[in-house]
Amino acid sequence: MIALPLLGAIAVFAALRAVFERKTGRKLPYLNAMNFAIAGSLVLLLDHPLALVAAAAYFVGSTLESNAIASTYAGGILKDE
C-alpha cells in the first residue's frame, strides 16, 4: 500500500516548506497541502467507520484556520464608514 507513505512524504515536505519559506503568503499553499495529506492519512490509518467523519472535521477546521490566517494577512475585514 503506497498511499500512506506517499501522503506522509507530502505532509513532511509541505511542513518543511512552510517552516522554511520566508514569505508568509507563500506558506499558505503548503499549509493547505499539509492539511490535505493529514486528512487523507487519518482515513487510511484509522480502521473505524467514524474515521471519515474525523478526517472531514479535521479538514474543515484546518481550512477555516487557513482562511483566517489568509484574511488576517490580507488586511482583515474592511469597515465601511
Second form
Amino acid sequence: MIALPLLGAIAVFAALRAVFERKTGRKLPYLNAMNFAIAGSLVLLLDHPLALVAAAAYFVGSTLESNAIASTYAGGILKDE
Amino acid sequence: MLNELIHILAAAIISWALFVTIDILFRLPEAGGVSGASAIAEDITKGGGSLHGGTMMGNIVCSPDASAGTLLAACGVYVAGIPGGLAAAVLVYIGNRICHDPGYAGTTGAVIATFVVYGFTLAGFAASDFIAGTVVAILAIQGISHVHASALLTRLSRWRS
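Having seen the form predicted on its own, please provide the structure of the form predicted in complex with its partner chain.
Full complex below, order starting with the chain above.
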C-alpha cells in the first residue's frame, strides 16, 4: 500500500515548508496541508471504526487552532469591533 | 503498486475538481469568513499571489470546507461505507459550527463526496485512494505555490461572479 507512505511524505514536506516560511499568514496553509495528511494517515493506521472520530477530532481541533492563530494574527477581537 | 498510484492520481484530480467547485459555489473566494482568513489572504497577496484565491485559501485554513469534507467523507467510507461517510458529514457540520463558519460548504462537500467516493469504490477504486488523493489535491492548492494556486483559484472563481 503506497497511500500511507505517500501521506507521510506529504506531511513531512508540508511541515518543512511551514518551518522555512517566514510569514505567519503563509505558514498556515502549509500546516493545513500537513493536517490533512496526518488526519488521513490516522485512519489508515488505526484499523478501528473509531479511527474516523479520531481523525475528525484531530482535524477539527487543528482547524480551530489555525482559526485562533489566524484571528489573533489579524489583530484579535479588538479589530473586529 | 503502479495501479494504486494511477488510482490515487485519478482520485486527486476528481476530488480537486469536486471541492474547488463546491467551495466556489459557496462563494469562499469572495470574502474572508473570519478576520484570520483575510489576514492570510493579505499575506498571500503581498507574496505575489492573487486576492480572491488567497481569500479562498484563508477560508480553507480557518474552517473545515469542502476539501475537509471530502477527506473525512473518504475516511468515513473507508471505515464504514456510506453510513461512515454520512457520519463524517455530521462531524464536519459540528466542526463548522465550532469554527463559527456561516456557510455549509464543508457539510455539503462531505455528503456529495460520500456518494462520489462510494460510487468509485464500486468501479474498482479503494476508499484509501481517495484519502491519499484528497491530500495530494489539497497539497496542490495549499502546499506547493501560493502564488500560482491563488491565481488559478481567482481565475476559476470569476465564472461564479
